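First, one chain by itself in C-alpha cells, the form predicted on its own.
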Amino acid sequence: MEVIHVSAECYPVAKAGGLGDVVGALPKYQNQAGHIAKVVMPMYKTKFLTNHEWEVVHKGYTNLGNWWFTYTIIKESKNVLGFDLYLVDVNGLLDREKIYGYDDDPERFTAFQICVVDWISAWEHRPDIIHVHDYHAGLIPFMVKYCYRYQHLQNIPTVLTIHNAQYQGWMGWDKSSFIPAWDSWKQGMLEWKGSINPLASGVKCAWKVTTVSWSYLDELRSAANGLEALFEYEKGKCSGILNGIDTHVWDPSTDTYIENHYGADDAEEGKMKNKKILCATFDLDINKPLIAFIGRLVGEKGADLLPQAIGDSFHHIGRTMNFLILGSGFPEVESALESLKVYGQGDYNAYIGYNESLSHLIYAGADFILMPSRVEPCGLNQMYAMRYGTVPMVRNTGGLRDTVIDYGDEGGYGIRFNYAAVGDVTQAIWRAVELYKDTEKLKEVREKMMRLDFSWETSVGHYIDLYKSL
C-alpha cells in the first residue's frame, strides 16, 4: 500500500509542535511494517535543507488565482529519515525561515496544496491513500473531488488527521479564486459560518477523519472552536487513533542528547546523574524534587497559570521543590516567568526559547513534568517523560486522560487533576512533593511507567486497518 502524507511540519526538517513529531515518525513505522509511506511538505529555509542532498523530481506550472507560477518538487536523496521526503519549492512564497506567522499564510498554504495535487495528478500511477494533516492540507480532499482539472483523482481515498482543531485556516470568500476552478454548486463543502474554512472542508470532504486520541474526538463534539455541530454530524466517519512516540529517538539508554544513559533497572542512579547536570547548570537544589515544564508558553498549554502557581506553591507549601521552565510563547508569560528569577533561591529557573538537546536532558533529569493544558489533543510530552521515568502531572483532558492513570488509583503511575486552575495545579505540586518523599512508592511508579509501551507499532496497525477499509 502506498500512502502519501501531506503536512506543514515534519521533524527534524521543520517542527513547531506535535504535528511535526507525528509526521516525522508515523511514515517511518509504516514503511517498517511493509508499506510505502512518503511525506511532502513546503521547502522552508532550514538547516536540514542545507545539510542534506536533494534531487529534482518534478517541475510544474500552475496558478493561484490570477498569479501563474512555476514550482519544483525536490526529494531527499539518501532516505535518511526512513521514508521518501519531498519538498515543494515556490520561489518567494514557501522558501522562508519560519513555518507560520506571515500575513500571506493563506496564500502560502493554498499554493502548497495546489502544487501537491498538481504534482500527484502528473504521476504515472496513483497512490493508494492521500493522508492530509491539519488545516494546512485540509483543502486537498475538496480539490481532488471538486476542482475540474483534478477530478481524475477523485477515486483516491483521502484521510484527514486532526492534530489540533483550534487552528482552522479561515479565509474570506475574496480568496475563493485561489482554489483551481471548482464546481460552484459545491460551495457548501468549503464554507463554515460565512468563511472558507479549510479544516471544516477537510472534515466534510475526506473519506475518513481521525483525531490523535479517543478522548479528544469526544471533546470535539462539545469544544471545537466553532465546529462542534460539524463533528457531531460527521461522527460516523471519525475515529480516534492515539499517537505513538519514536522509541528510537526517545530512549534513555541510547539518547545521543544525554551523557548518562539508563534503563528501567537503573533509573534511580541514571536520573540522579542527569539531575546533577541540570541542577548545576540552572543553580537548583539537587535535594529537592525537580518539577519541569516543557512547551509553548501559551494559554492552550495552561502556561499562563505557571507564575502564580509557582509563587503560591512557594508560599503555601514552602520552598521544598525546584521548578525549571523551558519554552517560548506569549510575551507576557515569558516576562512573568523571567521575573520570577529574581525571587529564585536555588529552586527556580527558566530557559525562554527552544532547545531540543535541553529538552532531552530535562526529561532525563527531572522528577516530574507538569502539563496543565486547557487543550491537549494527544500530548507527546507525557509519553516522553514516562519513557524517561519522569512522573507526569497532567490535567484530565484529551490524550492526557487516555495515557496517564493517577498513582492513587489501581495500577496508576502519574498525577492527574481536573481543572486548568491555579488551585488544582498547586494541589498537584503538593502531591508531587509528597510522592517524592515516599522513595519506595516513587521507585515503583517510575519502574511501572518505564515499562509501558507507547511505541508507534500499535497505532500504525490501526491506521493500516483504516486505509484497508477504504
Given for the second form:
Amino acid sequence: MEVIHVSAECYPVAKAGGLGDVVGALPKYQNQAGHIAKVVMPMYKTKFLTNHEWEVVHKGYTNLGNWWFTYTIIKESKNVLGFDLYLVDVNGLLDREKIYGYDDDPERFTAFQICVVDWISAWEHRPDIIHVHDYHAGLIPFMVKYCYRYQHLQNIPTVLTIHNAQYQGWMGWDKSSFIPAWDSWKQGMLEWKGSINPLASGVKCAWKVTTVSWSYLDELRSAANGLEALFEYEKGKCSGILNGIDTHVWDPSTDTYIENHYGADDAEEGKMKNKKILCATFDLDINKPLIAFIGRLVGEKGADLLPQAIGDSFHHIGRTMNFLILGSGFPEVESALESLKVYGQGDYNAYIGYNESLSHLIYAGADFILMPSRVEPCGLNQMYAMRYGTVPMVRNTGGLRDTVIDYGDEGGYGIRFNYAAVGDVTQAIWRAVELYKDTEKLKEVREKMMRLDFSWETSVGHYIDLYKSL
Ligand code: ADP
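May I ask for the structure of the form predicted in complex with adenosine-5'-diphosphate now, the form predicted on its own having been displayed?
Let's see the whole complex now, leading with the same chain.
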C-alpha cells in the first residue's frame, strides 16, 4: 500500500511539538511493515535542509488566487529517515526560519496544499491513501473532492489525523479565491460558523478521521474549540489511534543526546548520573526529588499553573523537592517562571527556550515529569518519561488518561490528578515527594514503567487496518 503523508512538521526536519515526532516516526514504521509511506512538507530554512543532499523531482507552476508562482519539489537523496521525504519550495513564502507564526500563514499553508495536490496530479500513478495531518493540510480532502482541476483524484481515499483541534486555521471568505475553482454548491464543506475552517473542512470531507487517543476523541464531542457539534455529527467516521514513540530515538540505553546510558536493570545508577549533571548545571540539590516540566508554556498544557503550584509547594510542603522547567510560550508565563528563580534559588530553575538535547537529559535525569494539561490529545512526554524511568504526574485527560495508571491503583505506575487547578497540582507534588521517600516502591514503579510497550508497531497495525477499510 502506498501512503503519502502531508504535514507541516516532521522530526528531525522541523518540529514544534508532537505532530513533528509522529510524522517523523509513523511513516518509518509503516515502511518497516512492508508498505510505502512518504512524507511531503514545506521547505523551511532549517539546518536539516543545509546538512543533507537533495534532488529536484518536480517543478510546477500554479496559482493562489490571482498570484501565479513556480514551485519546486525536492527529495532527500539518501533516504536517511527511513522514508522518502519531499519538501515543497515556494520562494519567499515557505522558506522561512519558523514553522508558524507569520501573518500570512493562511496564504503559506494554502499555497503548500495546492502545490502538494498539483504535484500528486502530475504523478503517473495514484497513491492508495492521502493521509493529511492537522489543519495545515486540512483543505486537501476538500480540494481532492470538489476542485474541478483535481477531479481525476476524487477516488483517492483521504484520512485526516487530528493531533490538536485547538488550532483550526480559520480564514475569512475573502480568501476563498485562494482555493482552486470549486463547485460553489459545496461551500458548506469549507465553512464553520461563518468562516472558512480548514480543520472543520477536513473533518467533513476526509473519508476517515482519527485522533491520537480515544479519550481525546470522546472529549472533542464536548470541548473542541467550537467544533463540538461537528465531532458529534461525524462520530461514525472518527476513531482514536494512540501514538507510539520512536523507540530508536527515545531509548535510554542508546540515546545519542545523553552520556550516561542505562536500562531497566541499572536505572537507579544511570538516572542518578544524569541527575548529577542536571543538578550541577542548574544549581539544584541532588538529594531532593527532581520534578520537571517540558513543553509549550501555554494554557493547554496548564503551564500557567506552574508558578503558583511551585510557590505553594515550597510554602506548604517545604523545600523538600527541586523543580526544573524547559519550555517557551506565553510571555507572561515565561516571565513568571523567570522571576521565580530568585525565590526558588537552589531548588528551582528554568530554561526558557527550545532545546532538544536538554529535553533528553531531563527525561533521563529527572525523577518526575509534571503534566497538568487542560487538553492533551495524546501527549508524548509521559511516554518518553516512562521509557526513561521517570514517573509521570498527569492530569486525567485525553491521551494521559489512556496511558498512565495511578500507582495507587492495581498495576499502576504514575500519579494522576483530576483537575487542572493549583490545589490538585500541589497535592500531586506532595504525593511525588512521598513516593520518592519510599525507595522500594519507587524502584518497583520505575521497573514497571520501563518495561511498558509504547512502540509504534501496534499503532501502525491500526492505521493499516483503517486504510484497508477504505
Ligand atoms: P504538543 O505537540 O502538544 O506540544 P506532545 O506531548 O505531543 O505535545 O509533544 C511534545 C514534544 O515536544 C515532546 O517531544 C517534547 O519533548 C518536545 N518539547 C516541547 N517543548 C520543548 C522544548 N522547549 N525543548 C525541547 N523539546 C520540547
